[in-house]
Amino acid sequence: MKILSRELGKLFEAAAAVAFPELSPDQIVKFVTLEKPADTAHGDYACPAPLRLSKILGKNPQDIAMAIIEKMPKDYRYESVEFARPGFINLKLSKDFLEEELKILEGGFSVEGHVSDKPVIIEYSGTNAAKAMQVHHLITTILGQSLSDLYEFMGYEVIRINHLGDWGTHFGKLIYAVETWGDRSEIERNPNSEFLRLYVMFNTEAEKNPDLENEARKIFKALEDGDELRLAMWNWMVKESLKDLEKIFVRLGVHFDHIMGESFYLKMADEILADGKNRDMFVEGEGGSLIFNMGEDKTPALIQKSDGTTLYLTRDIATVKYRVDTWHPASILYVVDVAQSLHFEQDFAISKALGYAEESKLEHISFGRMSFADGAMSSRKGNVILVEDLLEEAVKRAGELAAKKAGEMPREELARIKEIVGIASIKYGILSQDRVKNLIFDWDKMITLEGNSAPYLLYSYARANSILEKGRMELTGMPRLNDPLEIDLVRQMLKFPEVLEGALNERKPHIIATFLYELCQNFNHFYGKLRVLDASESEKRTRLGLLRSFMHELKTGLTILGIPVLEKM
C-alpha cells in the first residue's frame, strides 16, 4: 500500500502551485501539508495551508482555500474537498475507494519500501559480558529490535549490532574473584549468575580489605599488556557469558547480525589517538592526558588518561570509523539511555571532526530510565532485578491470567500460551510508552485483558480468528460498505502506512502500539454492534473481509513490535 497522505498531499501541492505561482517550491512543501482532523466527522484529512499562507499571501484564508480547491483535479479517491473555518481544507475519502482498498487489504498488508543503496546500522542491547543481564538492558534490547524490524519492514537494509561490554577494570575484579573463590564447573553450569555472585563477593571483601582493589588493577594491567594466562581466563569468561546471554535473546525473540565486543576496537583506538595527535586535534591536558576541545562553554572530552590508556569514548570513536569504512551506512543509530547523552555528543563531534562520518548520519536514540517501586538498582551490591527473573515472573502471571480463560486446554498448549503472553506483556509494556519518558514498571497494567496491553491485543486477534474460522467462505466479488461502523474501520486501517512512516521518522514504536490499541478498540466496537455470521450474504462477505483485513494489519504491527499472534487464547 502507498502512504495515502503523501499521495493526496501531492495533489494539494500541485493545486497550490497553480493557484499561487508566486509561492516558491520550498514554501509549498513547508506549508501545504496534510494532517489528521481533530474530529474525523469533518473528513479523513485536513490541509491547514489556507491558514498558514494567509500572512504570506496577504489574503483571506477562505479565498486561499477556494482557489486551491478550484485547482484540485477530479479524483475517485475522495468524494468531497471543502473549506472549514478558520482556515482548513477538509478531504473525505469516497466509499468506492474505501471498498477498493478493503479488497486489497484482504490479501495482506505491505508498504511500498524505501529505495536506498546504503544500509542503516542499529546498535542496541549493549549487554555486559560476565554479568547477569539486568533489567536496565531490557529497554535498549527490546526497543532496538523493534526499530530494526520497523526499518526492515519499510524497505531498508538493516545491520543489527550488539556492542558487547567485554572490557574494563571490572574484569580485573572478576578474574581475581574467579581465581580466589570460583568453581569452574559451577560457572559453566550457570555462568552469569555465578559471575554476578563473585563480583558482589569481591566488592564486599574489598570493603574489608582495600588492598584487593590494587590486586584487581594489577590483573587488569596484565590483561591490557597481553598476559597469556590472563587473556585465556578472560576469553573463557566472555565465551561462557555469551552462552548464557544467548538463551535470553532467544527467549525475547531478539537477534543480531554481529556481536562485537569493545575489546575488538582496542588497537583501533590507538590509531585514533595517533591520528588526532598528528592533526593537532588532541591536546595535552592535566598529567599528560589527551583532550579534545568541544568548544566554548563545553567540557573538554578526555581521550586518553594520564597513564596512557584509552577510554570507552576513544574506543567508541573507533567503532564509528570501523563501521563507516566497512559498511558505508546511511546512518548509525545508537539505542542507549539518556544518561549517555554527553558521551554521544562528544563521540559524534570528535568522529565528525576527524572526518570519520562525513557521509553517515550519527544519531543517539535515547530513552528514559526504568524505575521500580523498590528504588535504584546497583550491581555492586547485588541489589538488582535480573531479566531472567523478570521473564519468569511475567510468564507466571500470564499463566494465572490464561488459566481463567483456558478451560480444559492441554497443559502443553497452556505452557506455550503463557510463555508468549508473558514475554509479549513485557515487550508491549515497554514499547507502548514514549521512549523519551521514564518508564514505571507496572504488572497490573501490563498483564491484563483490559486497557492498552498485549493480552488485550492478542485476545482481539484470537477473537477475530475464531469468527473467521466459523464463517469460512470464499471472499469473491467486491465488498460493499453500508454501515458507518464498517466505513470507520476501513478508514482507520488505511492510516496504518502513515503510522509506520511516523514511527520510523520519530524512531518511536509507541506510535504503532497506540494505533494498534485504537484499532482493536474500533474492531471490538464494530463486532459488538454488528452481526457477522448470521448477517445477509452481502453483509457477511463484507464483514468477514473486514475481519481478515483487521487480522492482517494487527499481525503486521505486532510482528514489528516483536510479538507473535495467537490464533486461540
Second form
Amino acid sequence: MKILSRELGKLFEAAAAVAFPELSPDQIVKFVTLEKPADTAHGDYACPAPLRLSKILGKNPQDIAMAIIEKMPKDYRYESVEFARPGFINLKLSKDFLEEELKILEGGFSVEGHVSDKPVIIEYSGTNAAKAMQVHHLITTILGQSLSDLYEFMGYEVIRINHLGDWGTHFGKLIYAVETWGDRSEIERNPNSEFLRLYVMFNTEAEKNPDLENEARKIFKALEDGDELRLAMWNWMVKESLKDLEKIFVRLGVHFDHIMGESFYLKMADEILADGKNRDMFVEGEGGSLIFNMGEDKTPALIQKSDGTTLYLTRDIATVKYRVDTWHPASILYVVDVAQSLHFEQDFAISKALGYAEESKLEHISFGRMSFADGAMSSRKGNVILVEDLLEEAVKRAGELAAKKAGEMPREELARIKEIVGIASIKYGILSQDRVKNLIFDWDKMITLEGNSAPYLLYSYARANSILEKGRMELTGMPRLNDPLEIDLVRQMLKFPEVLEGALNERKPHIIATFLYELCQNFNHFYGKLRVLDASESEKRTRLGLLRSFMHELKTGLTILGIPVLEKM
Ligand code: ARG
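What would you give as the form predicted together with arginine, now that the form predicted on its own is on the page?
Full assembly next; the chain just shown is listed first.
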C-alpha cells in the first residue's frame, strides 16, 4: 500500500504550482502538505496551505483555497475537495477508490518500502552480565525489538545489537564476592540470582568494612591489565550469566544479530585515548586523569581515571568508531533509559570531535522511568524488581483471566494461552505508552479484556477470526460499500501506512498501539451494529472482506509490537 497523504499531496502541490507560479518549489514542498482533518466527518485529509501561504502571497485564505481547488488535477481517488475555515482544503476519498483499496487489503497488508543501501543500527537491551536484569532493561529490550521490527517492515536493513555490559568496576566486586563466598556449582545452577545475592552481600559487607572496596578496585585493575586467572574467572561468569539472560530473550521472542560486550572495545579504547592525546583534545585532570571539555556551562567528561583504567564512556566512544568503520550505517539508534542522557550527550560530542561519526547519525532514543501503580509489584530482594518475577506474575494473572473467560480448558492449552497473553500484556503495557513520559505499570489496566490492553486486542482478533470461519466464503468480485459504518472502517484502515511511517519518524511504537486500539473499537462497534453472517449475499461478501482486512492489519501491527495473535481465545 502507498502512503496516501504523500500520494495525494502531489495533487495539491501540482495545483498550487499552477495557481501560484510565484511560489518556489521549496515553498511548495514546505507549505503544501496534508494532515489529519480536525473532524473526520469533513474529509479524510486536510491541506493547511491556504492558511500558511496567506502572508507570503498577501491574499486571504479562502481565495487561495479556491484558486488551488480550481487547478486540482482530476483524479478518481477523491470525491470532493472543499474549502474549510479558517484556511484548509478538505479532501474526501471516493467510494470507488475505497472499494478498490478494500479489495487489495483483503489479500494482505504491506507497505511500499524504503530503499537505502545503508543499514540502520539499533542498539537495545544493554543487559549486564552477572547482574540481574532490571525493569529498565526489560523496557529497552521490548522497545528496541519493536523499533527494529518496524524499521524492517518499512524496508530498512537493520542491524540489531545488544551492547552487553560485561565490563566495569562491578566485576571487581563480584569476583571478590565469588572468590570469598561463592559456590561454583550453585552459581552454575542459578547464575544470575546467585550473582545478585553475592553482589548484595558484597555491598552489605563493604559498608562494615570499607577495605573491601579497595580490594575490588585492585581486582578490576588486574583484569584491565590482563591478569590471566582473573580473566578466566570473568569469562566463566559472563558465560554462565548469558545462559540465564538468553532464557529471558527466548521467552520474550527477542533476538539480536550481535551480542557484543563492552569488553570487546577495550583495546580500541586505548587507541582512542592515544588519538585524542596526540591531537590535544583532552586535558589533564586530577591525579593524572583525562578530561574532555564539553564547553562552557557543561559538565566536563572524564574519559580516563587516574589509576589508568578505562571508563564506560571511553568504551562507548570506541563503539561508535567500530560501528561506523564496520557497517557504514545511515544512523545508530541507542534505546537506553533517560538516566543516561548526559552520558550519550558526551559520547556523541566526543565522537564527533574526534571525527568518528557525524553527530546527526547518532541518536539516543530515551525512555522514562517505570513507576508502579499502588501495590502492583514489590521486590523480593532489596530494592530491585526482577524481570523474571514480573513475567511470572503476568503469566499467573493471564491464567486467571483466561480461566474466568473460557471456563474449563485442557491444561496444556491453558498453559500455552496464559504464557502468550501474559507476555503480550507486559509488552503491550510498555509499548502502548509514550516512551518519553514516565511509564506506569498497572496490572488491572494491562491484564483485562476491556480498554487499551493486549487481551482486548487479541480477543478482537480471535472474534473476527471465528466469524470469518463460520462465514467461509470466497471473496471473489468487488466488495461494494454502502453502509456508513463500512465506509468508516475502510477509511480508517487506509491510514495504517501513515501511522507506521509516523511511528518510525518519531521512533514511538505507541502510535501504532493507539491506532490498533481505535481500529479494534471501530471493528467491535461495526460488528455490534451490522449483521454479517445473516446479511444479504452482497453485504455478507463486503463485510467478510472487511473482517479479513481488519485481521490482516491487526496482525501486522501486533507482530511489529512483538505480539503473536491467537486464532481462538
Ligand atoms: N549496560 C548499560 C546499563 O545497564 C546500558 C548500555 C547502554 N548502551 C550503551 N551503548 N552504553 O546501564
